[in-house]
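The chain below stands alone, shown as structure tokens; this is the form predicted on its own.
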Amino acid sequence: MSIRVQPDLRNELIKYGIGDWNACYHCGTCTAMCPLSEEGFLFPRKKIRLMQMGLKGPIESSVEPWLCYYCGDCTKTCPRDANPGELMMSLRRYLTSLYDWTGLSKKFYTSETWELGFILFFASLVVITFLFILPSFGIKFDTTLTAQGGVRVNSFAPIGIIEPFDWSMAFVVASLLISNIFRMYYKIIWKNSTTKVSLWVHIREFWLLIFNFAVQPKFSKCDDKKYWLSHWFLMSGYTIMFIVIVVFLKWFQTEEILPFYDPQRLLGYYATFGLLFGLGFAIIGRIIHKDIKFKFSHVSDWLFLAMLTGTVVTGILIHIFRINGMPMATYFSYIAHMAILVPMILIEVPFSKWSHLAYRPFAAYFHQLKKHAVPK
């Protein structure tokens, strides 16, 4: 199997944010670090001499970048100060963009303009569609109180209008992802392969994929226990936000004001306060500086937790003024939430930072195929 050389590749993964990583001169540091580094997945050292080589076939067709959570170890003691741990993000943004068939992701990750002319677009349609659509149709402001005091957020909102169109979104984005998904797999076990994997060992290694999203435990083998756990805590929180509204919108968006120990509430309690915890702990840990896993940060990295602590500060404050029968507080907050909340699920989930969540158990799961096959 003949490998092609690409000299340009360095100049292609600058784009991305990666460093230079010829400071690198393979003493090894790093993998001996790392507490996720196995036999036959060295890693980063071996990330930089395929770059350093410009061999992109075998980048591209590596897990190594996923199964790295960037604990920081390995830049601390790097003695080249060659940042390997922000190398490993930055690949994987590289590789995010391989899988997408579209071309976006690398138009998102590679400029601002971009990235931002998308948000502002889908956001403009959300107030558009608010401010003047829905109004054309009949549905107002209702500004009268239901007999327990909240506000008729069904008649600004109707589920009928929302449900579909949260739906239609959710199918578009999974569509995109699910596709990339499949790329992404030709692309480690399939592409280039000399060897194979037999379907029974798909089947048999796929309680990995679950596991490992659920679960994190590669993650929780670093050192830094914090670090998995406000990781853990937002993952678990958006996901549960995300399942209840787009599948469970017409129990979660009542009228009704339940009981603050209802499990409709107790659900909304805890991913708030999951996402909360786990923006706090990225947020802080960017402006101060301590951690070297937070001193190196993309463009991407802050309009992602903009967009999310957008996203989670107009939901509580629609649930506050909700609850409180303050309706134009409630819709235009309504509003805001939705003109965030979609083009951050539009861009993020099959494009950009919230793509991880599905390509790092993917990954691991490819991983664990990868050891088990054999040669053609």
Second form
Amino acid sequence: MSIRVQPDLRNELIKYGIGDWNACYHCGTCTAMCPLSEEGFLFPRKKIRLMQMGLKGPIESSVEPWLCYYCGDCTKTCPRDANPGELMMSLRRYLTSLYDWTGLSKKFYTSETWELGFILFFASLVVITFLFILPSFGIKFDTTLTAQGGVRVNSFAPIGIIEPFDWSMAFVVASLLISNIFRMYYKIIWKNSTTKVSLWVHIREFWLLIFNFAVQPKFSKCDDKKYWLSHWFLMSGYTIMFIVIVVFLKWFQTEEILPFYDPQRLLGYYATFGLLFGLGFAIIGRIIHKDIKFKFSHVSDWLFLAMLTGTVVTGILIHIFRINGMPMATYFSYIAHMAILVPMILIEVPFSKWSHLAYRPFAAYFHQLKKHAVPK
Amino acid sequence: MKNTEQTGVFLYKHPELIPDPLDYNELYSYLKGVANVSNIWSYNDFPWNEENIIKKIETHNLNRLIIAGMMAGTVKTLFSKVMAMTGKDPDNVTIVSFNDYGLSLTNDMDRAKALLACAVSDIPFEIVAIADDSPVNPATLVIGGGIAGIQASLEIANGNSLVYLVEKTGTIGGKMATFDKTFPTLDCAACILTPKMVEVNQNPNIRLMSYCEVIEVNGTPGNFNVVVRQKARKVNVATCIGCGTCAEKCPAQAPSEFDAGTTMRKAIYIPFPQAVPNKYLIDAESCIYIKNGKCKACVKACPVPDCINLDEQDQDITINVGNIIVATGYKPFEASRMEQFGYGKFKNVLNSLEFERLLNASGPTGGNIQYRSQDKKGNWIFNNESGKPEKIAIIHCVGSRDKNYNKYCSRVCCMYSLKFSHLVLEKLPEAEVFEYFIDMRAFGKGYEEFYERIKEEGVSMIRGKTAKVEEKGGKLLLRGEDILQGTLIANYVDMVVLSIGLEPGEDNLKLSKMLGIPVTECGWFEEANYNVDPTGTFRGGISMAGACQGPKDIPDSVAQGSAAAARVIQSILRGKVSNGLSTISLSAVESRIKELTLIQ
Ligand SMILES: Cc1cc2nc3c(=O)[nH]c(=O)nc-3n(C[C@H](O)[C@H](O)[C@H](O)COP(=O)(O)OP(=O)(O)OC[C@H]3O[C@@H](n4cnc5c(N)ncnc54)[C@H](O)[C@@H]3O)c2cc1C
Ligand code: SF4
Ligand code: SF4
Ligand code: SF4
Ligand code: SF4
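So that was the form predicted on its own. Now I'd like the form predicted together with the partner chain, please.
Then the entire complex follows, led off by the chain already shown.
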């Protein structure tokens, strides 16, 4: 196998947030300190070496960056301030852009203008739709209230329109992600010319995928349990919200004000709480900069946090205004909510930070496959 | 002055380099006004890259560039290259390195301006920057009685001049006195050091002031008044016969400084049997009588009348000297600061100075390598009853080359680690020895050969610094990454030796203020010129030698001791001492430049 060296690779990687690529002097402290590094899958040092040498091929086929959960233990002890944790994070950004065949991911990660431009474009599409297009089809801002005194939200945003829209959005995102995951599979497993993995192993290890997604056991291995907890809340809250909004919108977006203990409300409250808890933790961490994990933030990290927070806050506002019978406030919150949510789902989920929701569990799967690979 | 139209000056104030106390705006105005230069750019004006600099050269038709700043030499290649690219003479790039001529010191702006004036008029600084002389008192003060201070004192005293050698502890000898062998020759350290120590004691030109500290320095180069505090020894040096009866009877114990805390000594003690002076002293902190007024066991036991005076107080002595040599050595890195290695937590994790004592034929175990044990009072000590370790690991770079502690390389630890490996195999041929290193720095004469030899002796050399040490099942578990093999290390050993680095002495800042000589960012004393005056300081009449200037080994410390002595001897022979760079006046430099340019 020939190996191609790309001396300018590091210049490219700098755009993904890699700081001082040359600081590392290969003492190996980070690898030994990392709770997740293991024989056969050693990181972060080895990955730093690949990066310094400009070996794009081996980087592309690496699964290790996804095994890192950024606990920051390596960065804390690195004698050279090489910041290995952040280097791993940057590699994840880079890999995300490599998996993405549309090339948009690369654009979004390396250019703020592109990312912000696209977000604003989709946001204005949403606003225009609600303010001009839908009204032209006879949908009005209905200010009369239901018998319970709630807002008639379904007449402003009819399920019949929103639901198919949600579904198609979900379809686009899913096809993007699935095709990218296949590309990831191809790069990490398929392309490997020296080993192969049997079909049976593929099937057997699949259950791990589900388990990994639900529990995120790796994160809990990091010394500090608070990361695991907050990340778990954030992830579960997000997933629940995503499912009820996209799949069960009919059941979730009701005009009737259900009793407090109804599963619909309980689930909504749980998801909101989970999101707020996780977000609060991440935002405070980033502002105070005390946790190494949050010390270095790429624009994409901030943007993502800001958008998710915006979605959650406007979502809460819709709920409050709706059950308190404030129609115009409800509608404008709804527009704002969608104006943030739509670009977040269309841009952040398939192309940017949020895509790790899909890549991480699959990486765990591929990791197991690699472990059980046999020489060809 | 010279025609400066085609000269471009680049002021290099790098935001991340060493602290830079100079005011570059003032330097800018000076260049514009006095030196008559109009093409001046600073580091913040535009990114310094080929393209931008070529533009400047071409638009202003420059044929000579001056790069001035802290460590300005680091950017020279860029400018030489650019000159060549534009068809100019790449040799016409002059570097003005302010840090080579003393910063953080009185008068530094004047000196910086003088340097710029010289560069602009193309006249070497050394020709015009001439410090005045003062008459010199032929007596010399040497501060610190390690190998460097001993060497300097002997050189001067043997040249027939008076030396006051002030040593802080109860004996001279410094760290070297605690070693068994020295790398790379494997000479017996005591065999080469003890004769020198004895010579110091016997030389009529040396006034040895042990257990003393310099507390005040007044006066000017050539004529310093120094106040030395003789700490209360409470034993009369003139009459004590060193019989040791007192210590036998003394009930109070404290860890022995000389044995790096690995044995216990009495409150009345002699640092080690060959100490110079070979006299006892009392450590007031552990003496029971001094604490609560009752005991006097030593006084009762001493056969010499009035030899011990427990009520003796500190005494200040004033001496007059013309020159001062600073040779206060280094402080070992405190290994417990790196919690990951478990020093202070696990009994058999040792620092290198402790291991030196364990290896030493005149050390606590007579040179037998033994586990550390615990005495009845819970102190961790060395004795001959705890058995031999079979696997010993040595971890390099502890506290050095680490931005969390000290970013510099301590220079001697690679070599003394190799020495350790050799000595272990000599004493325990069956043992397994592992050295965990990042890079092997064997830079000196015969050092690389020494490394090759130790490798052949069967030591496992593993590239990859250990990340942590844990205790598991009575063994010490080392974790790290073997860089060359690409595997994780999990090695169970019996004993771990931490090769701790060298740190600036704890008195450096105090002495720096007292003597008016600067320390570097890391805390080492700053030399007048790194290349051509490594033992000089910016202050006239003050030199330095040994590890107080920066980490170094014994041969280099000795060489510096002699070099510092040479500076002193030349001034005694001349009867004069230079007042040093710090007294150079800008106007004098300017007028000399004028004279020279007129002649030209
Ligand atoms: C574990 C270990 C092993 C080593 N092995 C070797 C080896 O094998 N070969 C080799 O070449 N090098 C070796 N070295 C390096 C060696 O120790 C130094 O090169 C050498 O000791 C430097 O001598 P020095 O006189 O400059 O300083 P020091 O030995 O530190 O002596 C300084 C003296 O100054 C005194 N002092 C300090 N402050 C004051 C003050 N304010 N007033 C008065 N007196 C003061 C101290 O008490 C001390 O006596 C080793 C170092 C270590 C840590
Ligand atoms: S990143 Fe830091 S800890 Fe890791 S090998 Fe490089 S220098 Fe050592
Ligand atoms: S951040 Fe944590 S998980 Fe990631 S490489 Fe560093 S130590 Fe390992
Ligand atoms: S007993 Fe007296 S003479 Fe003997 S060592 Fe002690 S102090 Fe000196
Ligand atoms: S001499 Fe060797 S052990 Fe000491 S700091 Fe330098 S590289 Fe590390």
